[in-house]
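What follows is one chain in structure tokens, specifically the form predicted alone.
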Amino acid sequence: MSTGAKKRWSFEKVAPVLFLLPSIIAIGIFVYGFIGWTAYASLSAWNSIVPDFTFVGLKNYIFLFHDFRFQSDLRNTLFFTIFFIGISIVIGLGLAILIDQKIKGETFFRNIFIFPMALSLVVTGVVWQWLLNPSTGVNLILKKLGVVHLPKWFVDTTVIPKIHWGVISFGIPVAILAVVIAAVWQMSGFTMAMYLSSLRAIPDELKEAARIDGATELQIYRKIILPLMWPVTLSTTIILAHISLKIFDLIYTMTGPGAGFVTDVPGVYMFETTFRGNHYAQGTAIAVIMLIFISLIIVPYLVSSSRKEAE
């Protein structure tokens, strides 16, 4: 091999690394470095405006898991995640199946359902805060229609059923359902787009062969199409779960913590603890717990995906 060829070979090997190096350094500092700093601060006594990095171990974490507000946050996040993911997937799948029927004006309907994704969660929160306001929103229409017992929406403090758990009542907070409505409105277009692209990728020959064998449309969807879309369902669930666990802006603008913390979530608690209460160690402890919850969902998915790609 000539000297020129060796130099070209060396440059081709080194050039990608040189181009990636600034990004690697930036990510190392501003992502993983700050994660490490957050974890370090969560183990300190820095709970005032004056920095105090005295090591206190897991004291801040133990405090949180005995705290009424944080236990309420875990309960609210659990039920918000279940309803948000479940309803978004059902509505998104239903819309995708309907649009996949080659209906007239498909582009119009597709854009209508995807449009909410173009809005920020802050805008969504403000709009739905007005729509579901017990005295100014859809309740005015219900009142005109003669409904006597008007829903209280996000100001309802009812928990169903009330089961004693720690220092809180465990059950479905009715107020969180109002937030679920707003979140589903925002994200059901996303799930529709995911399922629609998957439906369009399934060969028509497969469905025609099933019809020739005597399968009904319901059987084709139940035994062929839905199983083939399982990877899309898994990916959609992971993405929605990730959004759900770190949600902040929608709830902060729509309801805030709510009476009795019935609509509070860890993101809102972390923000108020850190930047309003100056309890930095407790705030960073909440952030670390949120990161762990998200990692429990994301990391297994990434590992599984990497193994499949390697195979």
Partner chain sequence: MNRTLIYLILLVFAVIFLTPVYVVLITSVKDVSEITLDQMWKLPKTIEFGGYIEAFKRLEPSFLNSIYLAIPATVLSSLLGSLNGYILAKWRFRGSEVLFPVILFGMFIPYQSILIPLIEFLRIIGLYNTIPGLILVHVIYGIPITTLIFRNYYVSIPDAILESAKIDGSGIFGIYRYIFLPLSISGFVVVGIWQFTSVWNEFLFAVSITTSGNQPIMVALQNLAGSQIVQWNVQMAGAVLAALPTLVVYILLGRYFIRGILAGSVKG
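With the form predicted alone done, generate the form predicted together with its partner chain in the same format.
Shown below: the chain alone.
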């Protein structure tokens, strides 16, 4: 009797692990194992159709950091990330605050701002490619409004200001702003939803108390509500940043690398160099660099949130 009870107890102890085991093995191989394989391949000489795992050290990485296209990619990613996150946060927060004013038709507005999220970035890319085509779309409206110097959107090759940096000119590539517009259209509904759910979590008593103390609505927002929004801003920024660092579909379908690589990003470069050029070692090196950038943001986030949970 007692041994039976003991056996059952020990089964219960390993059972949770047994249920998780398939997933643990799958993640172990398909995430960590494959990342290891990719990192290994990035140190190899495999830059043709024939696999060649001769160890070449950091040669592929050194090549990339001297490469015009990759330097352009880093510049483009930097500015894409800044504008994409900045504008999405401002619009998302603004819309959330407005919708939070106990307005009529709240569901209607919310649904409109979020629906682009249900779409594929491929659809967004195809649609905005047409809307921001320099000879049609938005420019037809601007022309009617009397704008003389019509923007060239994603075909613009200007970089402002032009600062010499490595082999590229460093500055904001104007063309990237067209992609930012499409990305903001797709994702600001997400920021709005994040802020709205967090605004709704603020107890009304807090605002009431401040009002009784004679605070104006503006003061309530500046002194009480916005500071409370800080954690949401942080997690939204992290989510948007990791999307931005690995963006591929939108740019691949909307503009491609662009003339002079003004709209190229590491995701597009990796895809083209690997599957079009058969430069597997270079492709894997780009992938590893992307992974490192994303890990720098995500790992501290995961560590801090799992610590918070443990408390």
